[in-house]
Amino acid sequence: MRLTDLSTIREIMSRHGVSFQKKFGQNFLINPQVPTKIADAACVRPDDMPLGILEIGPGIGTLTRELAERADKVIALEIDTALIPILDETLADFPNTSVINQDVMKTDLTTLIENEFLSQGMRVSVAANLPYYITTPILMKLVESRLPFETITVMIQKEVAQRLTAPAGDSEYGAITAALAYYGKTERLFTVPAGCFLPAPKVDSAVIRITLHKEPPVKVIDEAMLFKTIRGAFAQRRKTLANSLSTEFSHLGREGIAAAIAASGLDASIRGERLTLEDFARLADELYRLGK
């Protein structure tokens, strides 16, 4: 069954009625090499141990075939219940997968990954084609769970990639790219030109890589006041670090603020853009002993 085939979506689609859901982002790929490089990056197989991969908004099954040829179960979330008997079709032939008609956002993951991969010995990663409007409230779900994953891949809008990936420094670094990485490392793998989708939207996408950490990869004090800081940081980019934070920090004051920022060792006209993961994590300490 080729889901990559124009005549074959539109057939699939029209003898079950169903068109596209702009509300749910809805865009499906009509490369085929582009779903079997996303499974490729997603199925790593480091040793004997089955491999379970929970896949977010299968569409029409066209990446959940690959990933199901690769791994020894995939569960799919799907939010569009006019999706779900085409699902029964083209994963027909699929034993080791299973559709859930859910909002991803409203699944208790803990309980799904428990009962459905844990249980069984699996270890789990997650593979997933994101709707671009709601990527980052996705991937903050899946890595503020603390579930076991072991990675992460996404397709999402490249601006975005960019963004998640940017080094410290960079124009595109920001609170969200930080805050991932107390969480994994993300890799940019490749980028998949808007004309390899129906309907084309009008951007260009990128597949990223999350590898969580089993550690943080920095100790803080207070894992909430490292976030804090971070959007503190980036809460008036324009400005520098200690002007950004006194809209979080405004209780300690100026001289406080300062005082936390010289005794982290940073520059006062530092901007936050610059701070790399181990600096916010100085930092966030400095601010909880002067909070205390």
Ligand code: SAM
Second form
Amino acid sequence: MRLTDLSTIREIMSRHGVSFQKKFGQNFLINPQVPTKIADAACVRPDDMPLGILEIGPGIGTLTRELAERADKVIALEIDTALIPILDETLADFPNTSVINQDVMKTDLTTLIENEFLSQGMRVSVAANLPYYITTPILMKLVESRLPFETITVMIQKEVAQRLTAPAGDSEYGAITAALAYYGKTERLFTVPAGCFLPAPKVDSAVIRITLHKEPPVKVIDEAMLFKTIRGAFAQRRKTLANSLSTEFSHLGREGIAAAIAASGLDASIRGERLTLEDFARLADELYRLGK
Ligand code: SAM
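Target state, the form predicted together with this ligand; input state, the form predicted on its own:
After this comes the whole thing, all chains and molecules, with the earlier chain placed first.
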């Protein structure tokens, strides 16, 4: 069964009376090399420990089958009930795979990951061709869960991939880039042209891999203050850091904000997009001390 063949996809979907659901961001892979490359990137085995994979949005099971060939166990969360009978058929040869008909945003990931993988002595990673309408919320849910994922390998829109992997100072670097750097190291692996999907989306895609930090790369007094500082620094992109922070930290006044910037060793005229995670951590600690 070649699930990337157009004729196979059309046959199986029409036999089950299923059509593409735009509202669920359904763009299925039709280039056989892409699921293979994603699965190779996601299923890294540094030692003998069994490998579990959480997949989000299996669709008709194209990537799932590649993952099931490389991992010891795959759990796939699919929101679209209409696809479940198709997945029963396409994954019938892979007893190490289970599909759960559930919205990832409403799933208790902590319980799922503990019961399905960690309690069985497995390492766990995430792999997905993500639905584009909900990419950032899913990524933030995954990293904020603080679950011990080794890596998160996902296909996302190319522009979003550029933003998530931009270095400080780059025009694409934003609050999400800095926030994500706190949780892991993000690398861009390869680009996937729009023509590799059915239906073809309007834009190209890219695969990124986030390797989660075991310990945060910076130590801060208060994590919430770090994220508030990052948010504040990008609130008004075209303004200086001091001006941009004045909305989020209005209670400190201009002088307070200027003092915190100076105490963290930054130039008074710097813009938020030039700050590295280390800069944000120092600044967040100074703002925290002032606020006390
Ligand atoms: N993995 C398949 C592939 O690569 O061909 C399909 C990828 S398609 C871009 C995204 C998939 O995510 C669809 O199957 C869609 O129904 C599913 N999906 C969308 N929103 C979801 C959610 N909130 N939770 C779980 N699955 C979701």
